[in-house]
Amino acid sequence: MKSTFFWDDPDKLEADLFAIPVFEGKVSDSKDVQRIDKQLDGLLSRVVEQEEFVGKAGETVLLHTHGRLPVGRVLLVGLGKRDEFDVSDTRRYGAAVVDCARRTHVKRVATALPPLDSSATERVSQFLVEGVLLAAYRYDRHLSPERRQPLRLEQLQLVLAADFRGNPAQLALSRAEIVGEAVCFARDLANDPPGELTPSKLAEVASALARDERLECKVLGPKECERQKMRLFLAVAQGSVEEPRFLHLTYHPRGKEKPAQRFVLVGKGVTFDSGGLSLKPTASMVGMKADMAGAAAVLAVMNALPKLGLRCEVHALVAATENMISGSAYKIGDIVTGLAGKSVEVVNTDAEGRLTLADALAYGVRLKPDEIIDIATLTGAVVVALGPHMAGVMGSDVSVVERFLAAGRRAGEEVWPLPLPRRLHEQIESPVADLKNAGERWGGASTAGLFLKAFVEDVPWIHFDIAGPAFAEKDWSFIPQGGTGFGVATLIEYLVSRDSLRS
C-alpha cells in the first residue's frame, strides 16, 4: 500500500472510498459534510437523518454516490465525544477505514482528519497511517487460500490543508510506516506457533535481520552461555530438547561521531512456556507461544532504528530457550549462582521468565549503558492489577519512569506506574541462597520487579512488564487476535525522545 498526501481543491479529489471523521453530536459542523452534501443535493444528511447518525464512536454510515462525484462511496466515522478523544484514537479511525475497505474491496482510498487544532496534524497524520497499517495486518500464513480476505486497499491518501507541507508531513508518514512495520514485525514473530520459531529460529531471524539492517549480531550457545556463567538462564533451558541461544545485537549510529548516549534493551525470550515442574494448566498454556513478545518487540526495535537513524548507541539482548518439563528440567529446591554472581533458590519453575532476564541484566550492565530497559509478559500478577490492556512500569529512577510513562502516553500504548515497594523484599529473601525465584501471592508483580533491581547494580533501570496486552483474545479496532506488538511503539517513542535531547 502507498500513503501519499492530497493538498489540491477538494472538488478534484479521486478515490474509490472517501472517509469522514467526525465528532459526536457535531457531523453538520463539517465542512467536508457541508460540501458533499451540497454536491449530492442534500441526499448524504437525508442517509444521516435516517440512519439515526450522531458520530458516538464507532459508528459509521457509507453512502454510494453512483458517480455523481469523483469519488466513489463516502464514509463518515464517529470519533465519539470531542472531550473524550485522545489524538492516538485516530488508529481507531484509520481501522474503520481499513474495515470498510476491506468489505468494499476498493483500492483507492482518501481519507480527511479529524478536526483538531492544526499543531496537532503531524502527530494525527502519522496516528491514522498507523491505524490504517496495523488494522491491514493479518496473520494468515497457515490459512488455506479460500479462507484468506486480501485487502485490496493499494492507496491511501492523506487530505491535509495547504499549509501542512514538506518536512513536517514526510517526517509523519515515515515514522508511522517505521512503526507500523516493526508492530507488525513483533506479531509475527508472537504468532509464530511455537514448534516453529525455536530459541534456534529466532537466532536466525535475529541473524537475518543484522544483515539486512547493517547491525552486528552475537549468538551464543550452550557452551559459550555456560562460559559466561549464564547459569540462571541454562537452568531454565536444561527441560528442553531446544538448545537456548543468547542473542546481542547491536546499532551503532552512522559517522564517526560518538554517540550521544548508550541504550540496553533487554527482552525475554521463552518461545514456549509449560511452567516446567511447576506444570501450567491447559488454559493456562494456551497463548504461550507468545511469551516471547518481548523479546519480539526488542528485535522489532532493532529493525527500525537503522531507518530512524538515531544517534544513541543500543543494543538488544535475547535469553532464547523454552521452559519444558522432562527429566532433566530443573527442580524445585535447587540453588543456582548466575552471571552476577548471585544465587537463587528455585521456588517454582514457573516463574523462569525472570531467571532468563537476571543474566540478560547482568550481561547489559557490563555493557556500561546509560539505561536498561527490560520487556516481558513476566506476570499474572500484572494482569490483575491493571487488567488485559495495559502494561505496568516499574523502575529504580523515578525521573526515568516518569519519561518512559510520558512517551507511552505520546505513543498511544497504555501503560501505569506500580511501586517496588521495600519491604516486599522479604519476600523474596532465601535463607538458603541470596534471593528466592518467587514472593507470596500478593504484590506478585512488585515482587518480579524487585528481584529483577538486584541485578542491575546502580544502572537507571525501566521494567516493562506486557503480560496483558501482549496477547490478545478477540480483535478489537487496529488490535488483532493473537500477539499484539505491544511495546514497540513506547520504546521507540522513548529511543527518539531520549535522542532529541541530545540534540
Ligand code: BES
The other form holds:
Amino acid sequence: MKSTFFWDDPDKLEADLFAIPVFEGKVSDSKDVQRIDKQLDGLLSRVVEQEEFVGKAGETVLLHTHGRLPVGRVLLVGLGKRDEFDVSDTRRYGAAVVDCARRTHVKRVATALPPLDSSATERVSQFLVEGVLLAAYRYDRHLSPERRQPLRLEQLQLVLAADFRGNPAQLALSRAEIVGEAVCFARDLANDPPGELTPSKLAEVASALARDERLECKVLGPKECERQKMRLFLAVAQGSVEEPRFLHLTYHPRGKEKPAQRFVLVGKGVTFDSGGLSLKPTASMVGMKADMAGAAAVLAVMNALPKLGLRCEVHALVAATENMISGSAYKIGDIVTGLAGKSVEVVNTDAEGRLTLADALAYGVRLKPDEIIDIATLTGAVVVALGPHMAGVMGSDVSVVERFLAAGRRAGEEVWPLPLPRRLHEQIESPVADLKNAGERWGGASTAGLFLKAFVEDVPWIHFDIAGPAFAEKDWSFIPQGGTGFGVATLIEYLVSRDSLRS
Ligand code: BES
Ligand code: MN
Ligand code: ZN
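Beyond the form predicted alone, can we have the form predicted in complex with the ligand?
Whole complex next, starting from this chain.
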C-alpha cells in the first residue's frame, strides 16, 4: 500500500472510498460532510438521520454515490466525544477505514483527517497511517487460501488543508511506515508456532535482520554461554532438546562522530514456556508461544533504527530458550550462579524469565551503557494488577520511569508505573543462596522487578512488564487477535526522544 497526501481542490479528489471522521454530535459541523451533502442533494444528511448516526466512537455509516461524485463511496466514521479524543485514537479511525475496505474490496481510499487544530496534523497523519497498517495486518500464513481475506487496498490518500504541505508531513508518513512495519514484524514472531520459532530459528531471524539492516550481530551457542558463565540462562535451557542461543545485535550510527549515548535493550526470549517442572496447567500454557514477545519487540526496534537514522548506539540482547520439562530439566532446589556471580536458589521453575534476564542484564551492564531497558512477558501478577491491555513500568528511579511513561503515552500505548518497594526484597531472600527466584503471591510484579534490579547495578534501568498486552485474546480495532507487537512504538518513541536530547 502506498500512502500519499492530497492538497488539491477537494472536488478533484478521486477514490473508490472517501472516509470522513466526525466527532460525536458534530456530524453536520464537518466541512466535508456539508460539501458532499450538497453535491448529493441532501442524501448524506438523510442517511445520517435514518441510521441515527451521531458519531459515537467506532460507529460508521457507508453510502454509495452512484457515479454522482468522483468518489465511489462515502464512509462516515465516528470518533466519539471530542474532549475524550486523544490523537493516538486516530489509529482506531484508520482501523475503521480498513474494516470497510476489507468488506467492499476497494483499492483506492482517501481519508479526511479528524477536525483538530492544524498543529496536530503531523501526529494525526502518523497515527492514521499507523492505524491502517496495523489493522491491515493478519497472521494468515497457515490458513488455506480460501480463508484468507486479502485486502485490496493499494492507495491511501490523506486529504490535507492546502497550507500543510511539505517536509514535516512526509516525515510523519515515513515514521508511520517504519513503526507499522516494525510492529507487524514483532507480531509475526509472536504468532509463529513454538515448534517453528525455536531459539535457533530466532537466531536465524536476527542474523538475517542484521544482514539486511547492516547491524553487527553476534550469536552465542550453549558452549559460548557456558564460557561466559551465563549459567542462570543455561539452567532454564537444560530441560529442552532445542539448543539455546544468546543474541547480541548492535546498531552503530553512521558517520565518524562518536555516538552521544549508548542504550541496551534486553528482550525476554522464551520461545515456549511450559513452566518446567513447576508445570503450567493447559489453560495457562495457551499463549506461551508468545513468551518471546519482549525479544520480538527488541528485534523489531533494531529493524527500525537504521531507517530512523538515530545517532545513539543501541545494543539488543536476547537470551533465547525454551522452558521445558524433561529428565534433564532444572529442578526446584537447584542453586545456580550466573554471569553476575550471584547465586540463586530455584524455588519455582516457572519463574524462568527473570533467570534468563538476569544473565542478559549482567551481560548488558558490562557494555557500560547510559541506560538499560528490559521488556518482558514476565509475570501473571502484572496482568492481575493492571488488566490485559496495560503494561507495568518499574525502574531505578522515579524520573527515569516518568520519562519512559511519557514516551508510552505519546506513542499511544497504555503504560502504568508500579513500585519496587524495598521491604518486599525479603520475599526473594534465600537461606542458602544470595537470592531465590520467586517470592510469595502478593506483589508478584514488584518482586520480579526487585529480582532483576539485583543484576543491573547502578545503571539507570527500566523494566517493562508486557505480560498483559503482548497477546490479544480477540480482535479489537487495529489490534487483531494474537501477538500485538506491544512496546515497539513506545521503545521507538523513547529512543527518538532521548536521541534528540543529546548534549
Ligand atoms: N511467562 C510467564 C508470565 C506470563 C503470564 C506471561 C501470563 C503472559 C501471561 C512467566 O514466566 C511466569 O510463569 N511467571 C510466573 C511467576 C511465578 C512463578 C513467580 C507467574 O506469573 O505465575
Ligand atoms: Mn514461566
Ligand atoms: Zn515465562
